Amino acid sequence: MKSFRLLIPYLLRRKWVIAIGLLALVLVDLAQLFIPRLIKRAVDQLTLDQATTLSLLWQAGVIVLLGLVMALLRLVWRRMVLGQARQVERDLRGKVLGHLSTLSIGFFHKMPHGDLMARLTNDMDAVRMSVGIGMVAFVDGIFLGLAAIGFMLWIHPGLTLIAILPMPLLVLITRRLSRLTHRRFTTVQAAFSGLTEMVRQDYAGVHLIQAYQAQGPVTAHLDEAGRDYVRNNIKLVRASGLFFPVMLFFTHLSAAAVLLFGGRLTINLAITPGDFVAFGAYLALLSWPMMALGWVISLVQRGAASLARLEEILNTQPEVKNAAQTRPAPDGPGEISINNLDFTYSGSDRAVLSGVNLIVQPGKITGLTGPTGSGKSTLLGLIGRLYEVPAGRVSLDGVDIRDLDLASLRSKLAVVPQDSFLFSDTVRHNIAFGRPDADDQAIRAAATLAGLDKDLKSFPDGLDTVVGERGLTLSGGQRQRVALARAWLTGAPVLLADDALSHVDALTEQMILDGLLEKDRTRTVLLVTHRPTVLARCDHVAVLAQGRIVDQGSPPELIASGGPYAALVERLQLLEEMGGPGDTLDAR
């Protein structure tokens, strides 16, 4: 229940709107409570033969008028309370999404994407229900229940005591059921998260499923997960579904007692027939609060379980964050200095990088190559502080990157990741993602530098062509060039490209390199690649092996020395000649 503290700021922000809505709800209840009094008067007049057509017409008219007022007030409280619950849901989702954007990349490696989606959808719905209809049912149940009991006491205290006698037992049963509901709902949400992640993976890998003719096993696996989700839901329904039958049983038990004892009181003239009818009406009104009690507890338990899952995200602290005192990144040429760098991933005992020393000179292209798993992508991630880097090991223009404001540091870096991720949007939006205010001329210039200008002419709507999910409607080379254009357009002084030319043909590769070497010599470029043709055009090359730099220098010098670089280039050239192009090698 402590998790509901998360909602206090959002509720206080809208306290007056919610208060007006709850006031309208209470006025509806007052109108409902007044109707049995009118019915009592009419029944007593009929019993005593005092009723007239005019008096009955007046009482019926008042009931109709009260019904109209209740309908209007219901519109008010639904809009005020339930509408504000939607606003709270929106704000809470924004807070969670905002916090997620600050978390380190390691969090997303550990947390399944399907689980995150479940928390941001299914759990948010549960929170909204507990805040919206849960609040309504709670206030309505408490006020209407206490007021109904008050009117019943006014009619006959003894009969009221008989009517509410089962309630203590009801409270005990409800408490036990609420605990069981909470546990089972938490299990259901976990099962839903797993099912969502499974569907996401199967959808993303549908081409692979079809290629391997694995539809049968995949469908069977998904079916079993779905059955498990249904089984857990049925267990939840068995627990939460007991609330209403239990409430109805005790309501009918009270009704039977009122019929027996209240009927005798009426026969003995202790109460009038009108009082007996009104008492029955108030007891019927009391049945809703009794049922609402179970519903509210169920909603609150579900909301608490979901809030706990959301709070788990909000309580996660980023591994990489600004120091107490930071400074903006310097407006230098973009020199990167790496000094005796060691790095081990959290939870691992194997060093990924050991004693790495490298100077990435401004205005130069530095190539980074080496076998799979040698730490190349990790090194690029450390420069951008995607992972926490040891103090004093990496600097930008002479300043330790740990002393720089994260946003300022990353604004100096243009990144082309190994997986050229594109949004399901237009080519224009994808290129201008890092610089949304860029005009058409700047976007086209970046596309030209990335060798994408000819492709744009073949696209049905040019820059406004919408690419598919993750850009899969484009070829691998086209996706890489869009990603390169996106990086160029930012104007950042440092370009970090992780195997960014692996899917482009030789002619396009040379056009892009010409752009880097001749048209855009102002940038510092660190380029991970396995292509000998690309390495040959770099100003400086470093070879990584088992987390260490084993060779570095200019390509001609390294070839002449006959060291690890020369051996690697010879092997890559041999692979290309044998039809196993080096551009397919994993750059991690």
Ligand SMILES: Nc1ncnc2c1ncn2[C@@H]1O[C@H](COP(=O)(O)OP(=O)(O)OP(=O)(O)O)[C@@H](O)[C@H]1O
Second form
Amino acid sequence: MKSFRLLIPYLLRRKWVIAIGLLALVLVDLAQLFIPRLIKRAVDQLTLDQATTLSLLWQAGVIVLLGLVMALLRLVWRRMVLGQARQVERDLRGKVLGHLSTLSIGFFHKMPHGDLMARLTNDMDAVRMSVGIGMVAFVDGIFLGLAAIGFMLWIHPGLTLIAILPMPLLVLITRRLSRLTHRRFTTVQAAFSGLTEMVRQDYAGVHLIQAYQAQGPVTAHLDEAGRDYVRNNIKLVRASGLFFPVMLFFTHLSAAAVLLFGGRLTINLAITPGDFVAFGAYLALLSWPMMALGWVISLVQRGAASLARLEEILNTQPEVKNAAQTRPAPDGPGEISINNLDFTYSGSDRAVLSGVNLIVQPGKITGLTGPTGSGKSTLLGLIGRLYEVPAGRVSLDGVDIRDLDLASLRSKLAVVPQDSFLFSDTVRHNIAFGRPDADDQAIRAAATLAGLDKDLKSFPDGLDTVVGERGLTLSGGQRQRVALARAWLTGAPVLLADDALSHVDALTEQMILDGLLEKDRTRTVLLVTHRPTVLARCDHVAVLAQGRIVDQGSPPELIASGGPYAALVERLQLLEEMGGPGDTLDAR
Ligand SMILES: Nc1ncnc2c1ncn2[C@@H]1O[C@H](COP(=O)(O)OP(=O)(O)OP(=O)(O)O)[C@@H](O)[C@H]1O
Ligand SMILES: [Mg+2]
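Since the one above is the form predicted alone, can you give the form predicted together with this ligand too?
Full assembly next; the chain just shown is listed first.
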């Protein structure tokens, strides 16, 4: 329940509109409460033979008028209260999305994307329902309930007491059911998250499912998750669905008691037949507040369970954040110095990097190589502080990167990640992602440097071709070069390219390197690569194995010294001579 605190500022922001909406709601209730009074009068006049066509016409007219006013007022409260609930949902979503954008990459590695999507959609819906409908049913139920009881007391206190006798029992039952609903709804939402994640993964890997003919097992797996979701929902309904039947049963009990005792009171002339009919009408009105109570409790429990799931995100602190005092990245040439760096991923006890020393010099190309899993991508990620770096180990132009403002540090880095992710947007927007204001000429120049000229001509709409989901309508090599152009266009002084041309043929790769060497000799470039032809063109090369730098220097020096680098290159050349793949390198 404490989670609802989160919503207070958003509700306060709109308190007047909500108040007007709730006022309209109360006015509808008042009108509704007035109708049994009219009916009482009509019945009394009828039984006393005092009714005339005119009096009936007048009473019918008032009911029609009240009906019209109620319809209008109902429109008002729906628009005001339910509309504002949508706005509160929007605010909350904005807050969660804003917070998510500050969270470190590690959070997204741990939180399945399907789960995240479910929280942002399904749980948001539950929160909105608890705010909008919940508030309406609450105010409506309380007001209508109290007013109906008031009118009933006015007619006959003793009869009222009999009619509301079951209520304390109802409160007890409701309390038990609401706790159960809360627990079961949390399970249902978790099951929905699991299902969403499963569907997301299956569609992302649909090519594998087809290639491996795995439709059967995958469908069975999904089916099982679907069944599980249904099972959990049925359990939930068994708890929350009990509210209505139980409440309705009690209203029928009350109706029976009123018929019996109220009927006797009418026979004994303690109340008039009109009172008796009006009492029945108020009792019928009371059944709605009683159901509303159950509904509100169910909605609020669901909303609370969902809010708690959203709060979990909001309570997650970013692993990497600005220090209390930061400075902007210096306007230096972009020298990166790594000094005795050790690193272990949080939650793991195995060091991924140990005692790494490396200077990445500006205006030079530094190559980084080593077997798969040796820690190359991790090292690049640490330079951009995607993960928290130990203090004093990595610096940019002489300043510890932990002392730099994060945004400013990252603006100095042009990154080509290993997975060359593209957005399902045009090639143009993908290239200009880091510099949305770039003009056509700059975008084309970056594309040319990345060797995309020919490809662009073959695309149906050139730069304006829309690439499919995650860029999957492009070839692997095309995607990599779009990612390279994107990094290039930022103009950041440090280029970090993680195996960025592994899917590009060797000739095209050489051509791109030519461009890099000729036109871009001012940047600091750190390239992860497995190709000896590329390594040979680097100014400085480092070989990483199991998190340690086992060899580093200029390529000719390293070849001459006959160390691990020379051994790697030799093995690779042998592979090439044997007609091997020639573009993979294994240092083990
Ligand atoms: N987010 C993570 N959490 C825990 N361990 C990780 C994480 N990412 C990578 N690792 C582990 O860290 C080690 C280094 O991984 P890294 O991705 O840096 O290797 P790499 O040299 O880039 O390999 P490759 O050539 O295959 O890209 C691996 O053993 C990997 O299993
Ligand atoms: Mg890697």
